[in-house]
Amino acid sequence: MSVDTTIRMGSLNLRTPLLTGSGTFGYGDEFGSIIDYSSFGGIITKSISLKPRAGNPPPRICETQSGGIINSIGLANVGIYNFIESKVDTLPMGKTEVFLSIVGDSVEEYVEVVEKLEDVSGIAGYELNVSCPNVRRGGLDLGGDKEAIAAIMSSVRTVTGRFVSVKLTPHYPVIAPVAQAAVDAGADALTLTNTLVGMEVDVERRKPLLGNVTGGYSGPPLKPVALAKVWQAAQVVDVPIWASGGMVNGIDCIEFLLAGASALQLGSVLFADPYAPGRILNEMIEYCERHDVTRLSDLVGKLETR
């Protein structure tokens, strides 16, 4: 039995629903010698800002005793000018679709970064990071209400016709109004979700394990939270949802498809196993073969709740 793994989203046709989560795959060049891009529908770069960011003080990442990891990178990046000069040529365009993650401290910064990237050919689209939990400005503050998110999205839409997804935080008790606001402002997709705020303590030293004290909690324990947010958003918006949160195997990914996701971002699992995408895709195909499903896209939103 042959299973069609392609996913259609607007004008985009992804080879598979698997994407890389922003911040877990660098700019794509770091994995070039070991990754088989045929497993991916696309990659999402680490976030790019207007000016270079040094990021947070080390230590920047730690494992937790309850499972998962906490990172406090602080959106360290080379800035848009250095990115265009030194990173664009290393992007795996032609091998897979490339989406650029964008971050800013103001609406104007998001717009300026996107404007500068419009002259770069081969880019499939953008992901607007409005919800990073490990920066002291912007992040959750800027993306903390639906009016701010709508202002960012609508302003970005005036300067680009490319595909744009808005990445939302899981910290909203009710995700539906924020999701709807982003879509009404012009978002082509939603990414659900970013990491949760977390921390870990070294009790012997009585100090936090991270230099920034708190950071973004990700990995398998985040999956139930992300799964619920995907399902809740899928009830109210009619755009593709990019799921992000705790997927480590094919069955995890099938759960998110059934809940309403169209694409699936792999993140923390890539740190443990950079070859995981090929295994995960095969596990998804095996599931389809067991259940006589001929297209992965036929599973999107097919969760039976009654």
Second form
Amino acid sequence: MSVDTTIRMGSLNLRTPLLTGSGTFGYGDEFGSIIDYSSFGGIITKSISLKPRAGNPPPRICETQSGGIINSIGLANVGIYNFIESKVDTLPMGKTEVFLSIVGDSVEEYVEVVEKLEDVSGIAGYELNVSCPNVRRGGLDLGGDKEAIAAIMSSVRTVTGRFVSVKLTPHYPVIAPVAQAAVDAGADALTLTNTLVGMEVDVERRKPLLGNVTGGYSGPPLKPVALAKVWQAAQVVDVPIWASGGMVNGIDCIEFLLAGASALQLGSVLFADPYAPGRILNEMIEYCERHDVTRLSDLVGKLETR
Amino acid sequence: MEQINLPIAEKGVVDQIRKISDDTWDIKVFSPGIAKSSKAAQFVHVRVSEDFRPFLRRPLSVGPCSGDYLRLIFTVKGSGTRLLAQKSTGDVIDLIGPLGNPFKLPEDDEYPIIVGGGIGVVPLLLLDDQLEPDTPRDFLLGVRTESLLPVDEPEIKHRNIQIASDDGSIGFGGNVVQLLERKLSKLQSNRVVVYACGPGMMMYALKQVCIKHSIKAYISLEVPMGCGLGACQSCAVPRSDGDGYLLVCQDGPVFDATEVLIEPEVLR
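Form predicted alone already given; the form predicted in complex with its partner chain follows:
Below is the whole assembly, all chains and molecules, this chain first.
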């Protein structure tokens, strides 16, 4: 039985639902020949800001006793001018769809970065990062405010017709109002979710394991949290949801599809297993074969809650 | 410009595993692609657990290579290296490598002094092999105490390694940077180049000594790392000029000692 893995979302037609999670895949060329693009529907770059950002003091990554990792990279990136000058040519365009993650300190900065990218051809769309836990402005404090998110989205909408997803934090107790606000402001999709704020302590030295004390908690422990947010948002919005949250195998991914996600972002898993996309795609196909599902997209939102 | 081979993914096979000291292990791995192309200070990113516990790969320096085999010599520090120490002959190890930039070999008129601290000696063993056999050199190794030596006696003898121990249980009584200073005071050559790898405090002290004596020093650093490929930017070390950070995986692990700010707390 052959399983159709393509996913259609508005103007987009992705080869598979698998995307890379922003920040875990650089600008696309770092993994070199180790990555097989044929398993991907697309990649999402590291967040790009107007000015270069050096990032947070090290250490920037640690593991936790409960599984997964915490990072505090601090949105280190080359800035939009250097990106256009030296990185655009290295993007894997033609091999897969390329989405650019954008971050800013203000509404104007998001708009300015997107405007500058409008001249770059071959870009499939943008993901607006309004929820990074590792920087003050342009980070969680912005992502916590649904008016601010709506303002960013609607302003970006005035300068681009490209596909735009808004990446939200898992920290909302209730996701529906902010999800709805982003969609009302023109989002084509929602990405759920960014990392949770977390920290880890070295008791021998009485010091935090991260230079920035706290960071973004990701990996398998994030999965149930992200899954709940995806499901909750899927109840209220009618745009596609891009899930992000600790997926390491095909069954994790099927869970997110059933909960309502249309695309699946692989993030932290790529550090441990850069071959994960091919393996995960095969595992999803095996699931479909076992359940006589001919199209992966048929599983989206098919969770039976009663 | 030295040719650097692109990293490859390779399933290595454990040929032999042996315990060298209380907590140090030496695994001989059949990994022809990586063994044949690795240069001193390059590392492999080793997957230690198939079920993501612990989650991350472990960056390990490539030790001495011979033909299709490379040696991974490591100290058990946590759950990842503990799992690695449980491997046995025939087990498969998922490797990505060689990664990072190797040591720049000495110029013809330079006199290399190799300075290792504890398990930091591993990349230096490969460097020792990659120097021309007739190149004169000093090879110094510091340990806290004799029982923690990360290399065995035949290897020490064969390579003519001079040992320093903090407690005086073997060799020079004192730390390896003190031994380096003593060595420098006796050397005639003013074209010394130091190659070093070791714990944070040692690297900090070594940098000060090399600056004091106006000696070029190449240091190989180890810090907590994510992808190992330059994508995640986890393994940052501050530049000494204050202008942001360099990445150990991509810009290093070898740096000119004057290029980076050495923070003993961050280095492993």
